[in-house]
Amino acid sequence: MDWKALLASADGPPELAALRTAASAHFLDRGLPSTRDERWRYTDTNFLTQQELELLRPVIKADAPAGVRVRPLEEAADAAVPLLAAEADMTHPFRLLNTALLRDGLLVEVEDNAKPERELLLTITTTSGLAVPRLLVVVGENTQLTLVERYRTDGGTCLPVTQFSVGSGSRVEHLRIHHGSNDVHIGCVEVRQQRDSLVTNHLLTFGGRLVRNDLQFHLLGSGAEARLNGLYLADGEQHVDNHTTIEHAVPHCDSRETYRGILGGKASAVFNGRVHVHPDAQRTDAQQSNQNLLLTDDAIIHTKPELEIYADDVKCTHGATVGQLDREALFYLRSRGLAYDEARRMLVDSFAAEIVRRITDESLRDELAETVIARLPGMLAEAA
């Protein structure tokens, strides 16, 4: 891949000419991570290099409630410089990259006290080549808003970024969902919080070659607090890899993270959560869960969450475990009547059902629990 051939190829709006340049050069300066990078260890994207990738636009649809407003950036670039200052100074390659391309997205802006009726929908999708949207969202304070973000892919690589500033006292659920099967989706989500906001983050795997989910938190306002669910399935020889980042700034912050695995063939997963706990940030109240269920032998999880502590009065706790279907549940089931099959699929069903129905709107959480119900029989016909 050419990567200097890629970057001359933006053609972007002049207001961020500036910024893809420094990006161009920092990523041209520290290239795709490789697995000798810790964050990366389990995760090899030098394959990318081979390949020749033309960039495309992703189709994005909008379908937006009274009360937020949504602009595409190449029209909002000006709105959007001020959220953009720092980019070419991340680290995250796939994010540089994103930056160096930066031309597809919306920004989306809710007003003070706005309380919308329903949901905001957005659905990007991407059939080949390479697409970098750029999403931002900035929620204002005493507001609420909804975004269910979803990702269709069949084939290709999309390399998207969603952005939060969520305003004081703002209520914020957030689903991003990803339906793939032989795509490369690597995507960062970046939320700041300030205070007495709370953001619910929900974030669906539904298979992929190769996807890579990268998440950072920061809680920047005393009363913040960050939920944080995660569900990804994954059969096959396909790869999923979570990496989450909590930052306790400040003291009388709460965050909940909850993330589960279903692995089935010769699927890979990653799990990493790191919560980062700041010297100022006292009374903090961090907790997090990482639980894992393996179909066949041949699956494999890399599980590793992580607690810095830096502060002295706090109350944090951290867990993983690794397992396969409880045989006493099993045999429970099939002494009431039920068959091997559907047994299996009602275990694995429920192990699902803890993150889904955290969903808080009805007809999100039913259409997503049908998407699992939908994906079992495959994924246990091939453990079988």
Contents of the next structure:
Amino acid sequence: MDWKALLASADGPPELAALRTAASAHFLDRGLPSTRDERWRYTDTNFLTQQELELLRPVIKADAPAGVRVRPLEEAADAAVPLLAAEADMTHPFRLLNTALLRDGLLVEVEDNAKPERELLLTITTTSGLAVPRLLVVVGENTQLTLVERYRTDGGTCLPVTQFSVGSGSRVEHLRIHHGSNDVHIGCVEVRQQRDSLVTNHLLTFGGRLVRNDLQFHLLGSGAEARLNGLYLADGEQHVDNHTTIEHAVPHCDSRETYRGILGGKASAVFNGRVHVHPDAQRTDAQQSNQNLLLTDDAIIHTKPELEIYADDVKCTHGATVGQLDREALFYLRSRGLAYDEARRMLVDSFAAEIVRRITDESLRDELAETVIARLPGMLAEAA
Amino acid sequence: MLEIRNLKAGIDGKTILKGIDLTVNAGEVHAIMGPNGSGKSTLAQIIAGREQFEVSSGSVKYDEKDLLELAPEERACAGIFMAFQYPVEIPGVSNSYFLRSALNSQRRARGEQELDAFEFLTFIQERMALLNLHEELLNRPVNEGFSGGEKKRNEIFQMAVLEPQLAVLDETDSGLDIDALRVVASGINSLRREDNATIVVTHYQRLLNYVVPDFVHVLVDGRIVRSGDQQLALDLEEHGYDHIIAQAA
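Provide the structure of the form predicted together with the partner chain, given the form predicted alone shown above.
Once more the chain from above appears, this time first in line as the rest of the complex follows.
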């Protein structure tokens, strides 16, 4: 892969050219992450260098309710530039790639006090090749938004970046759903929350050759709360890596993080949950849990909480578990007449349901519960 | 219905049952009593099909079938039910979903039509009344956060819904206060029929005041040392196990 040639071929709105050039230089300087970098220790992306990736434009479909303004980045570049420039992360290699090739994406805006009647549905479809979609979501004050961001692919490499700016007193529910199989998906989500805002993120991964998600939550105003729910299912030789960071920058903020994983075959997964409580962030209440169900002896999970606390009046808890299907529960179900396979499916499904049930919208919840159920027989058959 | 012959079994190489003979016919209630560690629960679990136990010799026949050859779910579908001493909590699975899946699984195995959600609800409401159970319990996850008494009532409720031919109640009375014991016992009694049978495994005689057995067996150190009628249970209550053991020796 000739990164230099790829980056030189970048094209798009002239307003974004300066950003692209700066990111391009940073990326070429750093290259792909090494597994000696702690954040990439279990996720080796260097095979990408062996591939010839052709830059392809993703197909982004938006179904927006009244009260939510959605514009393609190409048409809203003027408005997007200050947002992009102010929050440009020049350290994450794949976010740099996304910025260096910036062209396709959406600017989503919800005005102060708006009351959108339903959710904003975004479907991002990619095929083979390389796609770098960018979503900028600007939520005003005292308003609300439910955003469903859905990735569909049958291969290729997708490096999406989604940035939220959430105003005071607003509520956001964000679902990021990845339906992959043989693809590479390395995505970043960055959320900046002002005073008394509540952002609930549901990150649902149903497999992929290599999936990496970096989530960064910045709690910038007192009374802000972040809820991070995650579910990852992987089997075969799939690999899923979730790295989350919650920056408690000011006092009186809460974070609740609950991630669950189900791994079959020779799948591997990483959970790294960093909670950073800044010196001023007194009365922080941060809770984190990561639970994993391994269906086979060959499945691997690396789970690591990372608490950095520089304030003294805080409540921070974390816990991680790794286990197999409960034999007692399995026997209990079978003793009532449920076949072995059905009993196993019921137990695995109930483990996943603990995350899925947190989705507010009933039809989305039901749909995702079905998606989990549809995924299980294959995973369990492989593990039998 | 059930014929156990010279059953020897254990776990992790340790022998627990040292030759059990027991015959249970339709319409009968048998009580198996014994001190802690005598093998009562082991016997119940072997009947239900717990795989951790190894049967070294003997036979268990159920309706002329070799019970030991059957998987736990096949036994359930053939009409065997065990009320667990320690009912298992299953977070995330609602009681009603669990029970409907179990019932329909058994109905499928018997070639009967499955019940849809509405038919099922109508059917179980009547069964819930039997055990004084609140409807909200149906929507709660199986046994999760239930009190000890609620768990035991939930076991008998499941039995009322599944209508087994042979029910094995493993220490169902333990942990119940006297009111809960009465409710559970009247539930068990209302399910008694000419064509089914019940084995009550218990340490204390208390439950047998309400669920009157036709036969009482005393299990000591993996063997049935005495069999009799209800009077034997009363003797045990009065004189204790040591007395019976001494007599048997």
